[in-house]
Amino acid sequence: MQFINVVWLKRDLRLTDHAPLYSAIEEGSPVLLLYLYEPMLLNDPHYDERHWRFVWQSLEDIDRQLRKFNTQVLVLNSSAINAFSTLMTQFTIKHVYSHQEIGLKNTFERDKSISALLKEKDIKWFEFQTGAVKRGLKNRKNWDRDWQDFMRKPVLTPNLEQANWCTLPIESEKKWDIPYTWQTKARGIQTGGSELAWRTLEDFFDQRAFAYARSISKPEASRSACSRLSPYLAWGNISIREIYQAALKHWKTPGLRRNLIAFISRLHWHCHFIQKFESECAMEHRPVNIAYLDYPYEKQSHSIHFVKAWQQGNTGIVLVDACMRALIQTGYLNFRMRAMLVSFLTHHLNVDWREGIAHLARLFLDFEPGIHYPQFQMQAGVTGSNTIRIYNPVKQAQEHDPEGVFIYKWLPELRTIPVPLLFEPHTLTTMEAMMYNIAPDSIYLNPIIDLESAAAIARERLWSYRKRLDVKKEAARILSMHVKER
């Protein structure tokens, strides 16, 4: 049987700055690129069709680049164990190469099973660091310095011309039948692939970045002024090092310095939060501060109607609903509005963060477990170490959507209501509601909660809990592990 090296693609769907592919090509044996649509992930509640469509588009982009080499990615709908077991009957696998995956528990358990299988067959598996994130890190000593060192190292771009590409067996040449809806672009949702990732990055630095710092918190302006690179980073169409080094090339561009400082700080945060998850991945199933295990949330039987209204963008709180509907339609929302959605769910509605985390994961096209879980818990106030923020949706709308552009776009039923009445339509008199053609039973005249009283109760609940000794003790432990040391 043919000897091959397998490069197992996961969330690194690119052919540039790719250490596993680079190393496999350098070794000299025929290279097989493998991607698995794993049933356990296809059925996982964190994922949605929008993710798998993006992955498919990314794989198609890779195949277009590989066409001149008469090869393609082997795409299978299979568990990893079954896929590797089958490949072993068709090839003699010398080595397996991949990036370390900072993922959910199910992918970690899968990787342990694959490691055992490969070890049993005496096959070496080389796993390479993902970005600046270090596996098994217990503290942040020198982490900032190491981050800088990693980001400034030359990119490892494989020599595709030099590669000895594997010839796929005849029975493997035809890819499994991809659902038609994955192959059709979804209106309003970004399209995957490295080509578009680079075009998006270049457009950002050439035009959009000049408005970055002043627009980042605005729900409408941020849709163009932000980089929009997050899904390409999440699925690995471009590496964070490539983005960082591209940013440095524009450092002296007049008018960009302040914006680039803000942008690069967010690249740093990107790795910082993934590192937190890597170092304490139990937060997928429990609060990182275990003293919050018995936090007095609304009982699930009472909160179920709150959760449903929040998920559907039907709470009667205009900015909350506009944000959720925009997210449902496009898969994108800027950071501040994401934080507000979590704050509203966990503070105003007093719903357990675990009842909302998978829903937002399904909606975020850029869902990245290592960012999603630490950020969600931070905004939910269950770390005991971060500043407690209870976002006021009315104030946020007044400050960041003062003309109602974003709200009118996503809540067209409110277009008859002028600013500033738009931000609190429940204050309309009966005659005003009739004048603006708002039905008496509209949720916007009868929101599911009173914001002011709910916020007051949340503040009392959060701060009284924060004062507990067990919360403080856990917070100290968290800070010692996760706070950056220089």
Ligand SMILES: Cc1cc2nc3c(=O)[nH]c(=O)nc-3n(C[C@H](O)[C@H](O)[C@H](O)COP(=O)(O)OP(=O)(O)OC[C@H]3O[C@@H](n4cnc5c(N)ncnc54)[C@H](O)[C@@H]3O)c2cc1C
The other form holds:
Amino acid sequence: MQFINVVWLKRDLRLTDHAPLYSAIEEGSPVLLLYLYEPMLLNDPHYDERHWRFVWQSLEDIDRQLRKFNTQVLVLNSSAINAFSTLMTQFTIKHVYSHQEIGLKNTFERDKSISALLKEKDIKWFEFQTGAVKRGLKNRKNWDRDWQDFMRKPVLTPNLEQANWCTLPIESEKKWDIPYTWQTKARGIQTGGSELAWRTLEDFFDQRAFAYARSISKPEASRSACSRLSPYLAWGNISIREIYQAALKHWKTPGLRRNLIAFISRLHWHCHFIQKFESECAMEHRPVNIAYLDYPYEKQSHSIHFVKAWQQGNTGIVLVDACMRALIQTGYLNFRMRAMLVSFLTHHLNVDWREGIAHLARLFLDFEPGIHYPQFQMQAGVTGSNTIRIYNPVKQAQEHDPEGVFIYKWLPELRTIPVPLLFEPHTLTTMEAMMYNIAPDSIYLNPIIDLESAAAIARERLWSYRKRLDVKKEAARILSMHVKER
Ligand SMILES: Cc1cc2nc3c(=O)[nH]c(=O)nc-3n(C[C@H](O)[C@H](O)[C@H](O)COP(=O)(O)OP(=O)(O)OC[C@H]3O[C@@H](n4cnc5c(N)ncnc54)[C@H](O)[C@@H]3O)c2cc1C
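Following the display of the form predicted alone, present the structure of the form predicted in complex with the named molecule.
Okay, now the whole complex, with that chain kicking things off.
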């Protein structure tokens, strides 16, 4: 049987700055690139067809680059354990190479069983650090300095010409029957692949970044002025180091400096949040501040209709609904609007954060467990260590969408209402509602809650809970583990 090295692609779907592929090629044995569509993840509530389509587009992009080497990625629809067991019947696997996956508990458990299987067969598995995130870290000593060092190191680009590519097993030459809906582009949703990641990056630095800092909070302008690199980073079409180094090349461009400072600080946050999740992954199932386990949320039986209205963008609060509908259609929202959706769910509606987290994960094309969980909990106010923010959706709309461009786009049924009335249609008189052609039973005349009183109750509930001794004790522990350098 042929000796091979397997490079197991996960959320690192690229051929550049790729330490596992680099090392596998250097080792010299024939290289097999493997990607697994695992039923466990296909059925996981955090994922949606939009993610798998993006992955498929990314794999197609890799295959296009590999065509001249007469090889392609072996794509299987299989559990990892079955895939590796089958490969072992067709090849003698010398080594397995991959990046460490900072993922959900199910992928961590899967990795443990693969590790056991490979150990049993005496196959060495080389796992490489993902970005600047360190496995098993218990405090942040020197973390910032190490982040800088990592970002400044030369990228590790594999020499594809030099690679000894493996001949794929005959029966896999015809790829698994990929669902048709993954093979067609989705209108309004970003398309996957390294080529597009690089085009997005270049276009950002050449044109869009000049408006970055001033547009970052605006729901409409941010869609073009922010980098839009998040799905490419989440699925690994480009590495964070490649982006960082590209940003530095533009450091002296007149008019960019302030924007680049803001942008680079976010690249730092990217790893900072993933590191939090890596260091305390139990937050997938419980609040990072364990004292919030008893937080007095609405009972699930009461909150069910609130959750449904929020999920469908049908709460009667215009900016909340516009954001949710934009997200459903496009897979993207800027940071502030994501934070506002969580704040509305968990503060105004007093719904347990666990009832909303998978819904947003499914909708965010850039779903990254290590950012999503800590950010969601932070906005839900269950860390005890961050400033509590209750976003007022009316004020947010007035400040960041003053002409109503974003709201009109996503709630066309309100196009007849002029600003500033648009922001609070429930204040329209019966005559005005008739004049603007708004049906008397419209949710926008009778929103699911009264914003002001719900916010006042939430404020009292959040601040009084925060004074608890157990909350403070946990907050101190969180700060010393995840934030303070020692
Ligand atoms: C509740 C909630 C959930 C979120 N879930 C995710 C998620 O699953 N995946 C994800 O990539 N981002 C998530 N974010 C962070 C942020 O909203 C997105 O990274 C950003 O909006 C992506 O757009 P961009 O690429 O144009 O960002 P840019 O502003 O251009 O930033 C560049 C990159 O920096 C990183 N970044 C930017 N803002 C943040 C931030 N606040 N925290 C951590 N990293 C950041 C991202 O990788 C981003 O691509 C979440 C934020 C909130 C409030």
